[in-house]
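Below, in structure tokens: the form predicted together with the partner chain, a single chain.
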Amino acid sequence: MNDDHDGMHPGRRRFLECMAWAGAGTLWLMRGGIAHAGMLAKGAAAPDATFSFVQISDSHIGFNKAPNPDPVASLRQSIALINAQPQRPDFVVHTGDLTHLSKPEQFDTVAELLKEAQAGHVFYIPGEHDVIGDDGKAFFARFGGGVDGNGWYSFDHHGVHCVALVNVRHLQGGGLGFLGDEQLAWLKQDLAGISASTPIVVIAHMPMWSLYPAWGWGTQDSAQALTLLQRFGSVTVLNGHIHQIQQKIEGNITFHTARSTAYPQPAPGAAAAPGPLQNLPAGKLHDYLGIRDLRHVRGSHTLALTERTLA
């Protein structure tokens, strides 16, 4: 099936988030900030791609119980996934949650089998679970401090402008995730000298936007993030922590979090509380997992978005 209407009325938009939430290989083309949807065969490559990169999410190294008893098999087949991509990546963005309790051992895994990834570049930006205990410093240590040693950081790559955010660090009780000032000024500096045509792809391990406060699946000071973000014609944000595809759209920002390689949670309110989903049908675990390809095409400002799972 293919969708090629430019316009797009509210209902139509709200068909594609219920499609990418439902299933993988959906091709996401991203024009403006407007999604674009139709099927993409497994290992197709959109047309007059410039580079693309891939997002993986919540490995969650450590993790030994129910629905996925050994998080280092499902991380290396996401992996074997990216190493089967036809064009291969510039680079894979991991989106936190590295570890399951910030251990050492946890981490020097987690950099051990992303050698393995054919890809220019893996960046890292932490989870919560990733900073237990020492506000990040053995996370820092291993995959970089960023600007400052406060783990944020942006870099460009072939026009794209891409931006690295810790929403993970400081957190207050009662809150969500949180940026905090200091960083914010800097992300403000960061974007000044940078053209509106730019497209830019945020990267933040929480969700930046409400997705489910009562969860803690939100940033408590994102607003302010979107706010230096809404002059750029084209803002792909990607966040992790939910173990699940949801997507919004907020004029030109769209907003896409990840599955997990390791293991899915309840959709928003599904459940009495969050955490792994553990009553999945037999032998149904890989369809709740997998990777994101990214793919970026020159002169239109596009990223396509491809969703594909272990199954």
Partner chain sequence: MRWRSTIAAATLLPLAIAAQTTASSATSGKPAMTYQVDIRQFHFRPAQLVVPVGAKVTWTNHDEEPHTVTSAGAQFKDSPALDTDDSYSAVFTKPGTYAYFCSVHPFMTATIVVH
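The form predicted together with the partner chain done, now the form predicted on its own:
Lone chain follows.
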């Protein structure tokens, strides 16, 4: 990817690579905040783990056009992937855009489908498509309002501190995400008592880095949040929104975007605007859709990330 497109000074960038993995998936090993990629071979043993969880994103239930007029079916296939894992995940995180138009029946469909996921719990954050018309009230009523009804929250699980942020309620110029002073103040307080050696996992819908501001692919005030996270030895940031896999590493913070379960979007700058890729080769849609499985070993700073397509 061209560095000129993302609005960040080249000196701040340590690594950026656009990826479109297909087939069995990709195995990610995170050490000290740096991810190392390798192809996931069929039948390969998964790393020993004290717990695992799954990221699913951008289901867009209610979408009914090319290239996927039936996102309900592809979400069901994604849930089948979760249920087929040899180790039952402790929980699932859905990183937003559950629905396409925030309709009550669309929220109901997602909630019912994800009851089929064989995982301990499902954690949700909204995407911009989930807050249409009511600033997220319907979403929060169904899936939890977090701290003071604002949607953000945190929890601890087997030595990992997980933080869920909301950056889609007050979009800025060009459609950029926004956290706001109140959420940033909460984040500062939330992290204050956490040891710097604790692995941190952050989930948000829109990228927490300036991936492609011309399309609104970034969060205007993310730098303030990242400053609060810099003291931790290992930080993994997971987001959705762009419907494709991209990665960036900055210091000990590693950023991963996720595939959609509904449809892919073009690479940054590869089209006049973002939107569903409609001219996919016949039979290739499921190469671009999928989920992410993450495993953590107690007492370590290592997360193994496995990308799984629906193909």
